[in-house]
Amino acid sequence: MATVRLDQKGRALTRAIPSSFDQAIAKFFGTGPTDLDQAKAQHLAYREALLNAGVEVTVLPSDDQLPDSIFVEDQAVVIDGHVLLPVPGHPSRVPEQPPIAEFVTRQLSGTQVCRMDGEARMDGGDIIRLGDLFFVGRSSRTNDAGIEELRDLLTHLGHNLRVIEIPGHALHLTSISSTPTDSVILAPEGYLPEDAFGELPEGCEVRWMPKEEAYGCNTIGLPNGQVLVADGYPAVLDAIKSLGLEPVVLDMSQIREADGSLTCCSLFY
C-alpha cells in the first residue's frame, strides 16, 4: 500500500490466488498468467519476505469468481487510520470489496470509514505518498469524481494532494512509481514529465529510471531498510542500494502478467 509512512508498515492484508487468476484483466505488462503454481509460489515468497521483515501478514481466503481479487491494494485506502473505500475503476472488481472493507474496518474498529458513491471512480494502486504529501493519478481507473473525494479526506487529515496526469500506456501511478522511502520517488523516463511530482520539500527527490525498467519503479519500502524489489531491473536495483538500503529481488513474472506490480498484492493497515 503506498498510502502509509515506513513506521506504519506493520501490519499488511494479502489475499490469495484464486484458480481462475489466468483470466485475469491483462493490458499493460502482460497478456494473463500462464502458469497458476507458479502465481502462488511467486506470492508464496512475496508473503514470505514481508513476514522476514517483520510485518504481520494476513491471507484472506481467494475467490474463483473474481480473477484479479489478489490485487488488494486497489479496493481500500488506508491514511492515518481513516479508511476510504473508493468505487474501483473496472466494473468486474467492484465485488472484490465487501471482505476486505470487513476485515479492514473490523481491525481499524472506531475510525472514520468513507464510502465513494455516485460516480465517484479510484483504485488505491493510483495514489503514493511521499511523507505528508500525496500524489494521485488521473487514469482509466480514476476520475475526478474520486479524486476530489480523496482531497476532502487528506484535507480533513491536513495533507496535500497533486494530481499526476497518467499517460494512456500505463495502468496506475504505482505501476510506474513508488517511494521506497518517505524521501525519493522512483519513476521511469518517458511516461511522466519531469515536473510532474512539482518541487518537493527539502531532501526529497525523484530518481528518474530507464523507461524499459517501468516495471521496476514499483517498490515496497520497509521499516527496517529493506526494499521488495522486482527481479531483472538492474538500474532500480542499483539505485536502491546506492541509498543505503537492502534490496529483496523477487520473481514477480506471473503477477507481472496479470499487470500486477508489488504494491498491488498488499494493503498495509
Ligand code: CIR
Contents of the next structure:
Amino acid sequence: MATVRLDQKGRALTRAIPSSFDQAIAKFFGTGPTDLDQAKAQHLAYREALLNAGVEVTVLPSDDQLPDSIFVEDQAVVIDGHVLLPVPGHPSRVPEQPPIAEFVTRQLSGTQVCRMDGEARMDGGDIIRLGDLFFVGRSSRTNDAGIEELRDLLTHLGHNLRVIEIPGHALHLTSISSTPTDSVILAPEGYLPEDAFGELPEGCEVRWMPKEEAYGCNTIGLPNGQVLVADGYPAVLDAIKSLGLEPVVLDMSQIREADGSLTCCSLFY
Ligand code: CIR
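Shown: the form predicted alone; wanted: the form predicted together with this ligand:
The complete assembly is shown below, putting the previous chain first.
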C-alpha cells in the first residue's frame, strides 16, 4: 500500500495464512502468533474490510513452508504501474517472492520490471509515499545498495526520495508510520527525530502520536474516505476522525504477534 497514492488503490493482492504462521519471525511488537484460527479470522475480516471499501482483492494460496508469507507488502514494490522486485532483507523470506512477482507482472503486463541483485536488500515495508514524495527506511532489512536501486527507479519516474534511519527497536518504516491520506503522515513520538521527514510540500503535515501507539500509526487510507486502523489505539482513532475520515477498526492482535501491521498484509497494484 505504501507506494501507491490514494487514487491508485483499486486492487490489492493478499496471501492466505499458512499453518506454520506460529513460526513467523517476531522480535519487535510480538512474540509469535499463538492462535491460528483467530489469525485466520482476523485476516478474513481484513480482506472483507478492503472488499467493503470497493477494493478488488485477490488471495494467493498459502504456503506452509513460508511462515511469514502473508506479508506480501515486503515482496514487491509497485510505483505508478512499474514493478521493483527487491531482494528481501531476511533470508528466510526470499522464497516467498516468486508467486507474488509472477502475479503482479502478469497483472501489469507490458510494464517495466526491475529486479534487485548483488548486495542490494530491501523489504517493501520500508517505503511510504506522501503524494509524489517517497520515504525509505534504512533498516535491518533495507541497505544502501537497495536504497540506490529504488532511487534510480524513482528518479526515472520523476519522484523524490528521502531516507529515514530506522531505530534498532523498530522493524520497518511502515512499522512506525503510514500515510492515511496523500497529505498526512502518522508517526509515533520517540522513534524518529522531529525533523526526520524534512520539510514537507505545502498542505502536508506529520501528526505525531504517543509513543505507546506506535503500532497504531500503521493505517490504510482508502479512496472512499475510510481508513483501516488497528484496534486499541485511541489517539490514532481520534486523529483519523479529526481528519474527517471514517475509521474501520480491525482486531490485528495475532498478526501483530508476528510483527505485521495492516499495510504488510496487502500489495496494491
Ligand atoms: C518479518 O519479520 O519479516 C515478519 N514477521 C513481519 C513483516 C512485517 N512486514 C512489514 O512491516 N511490512
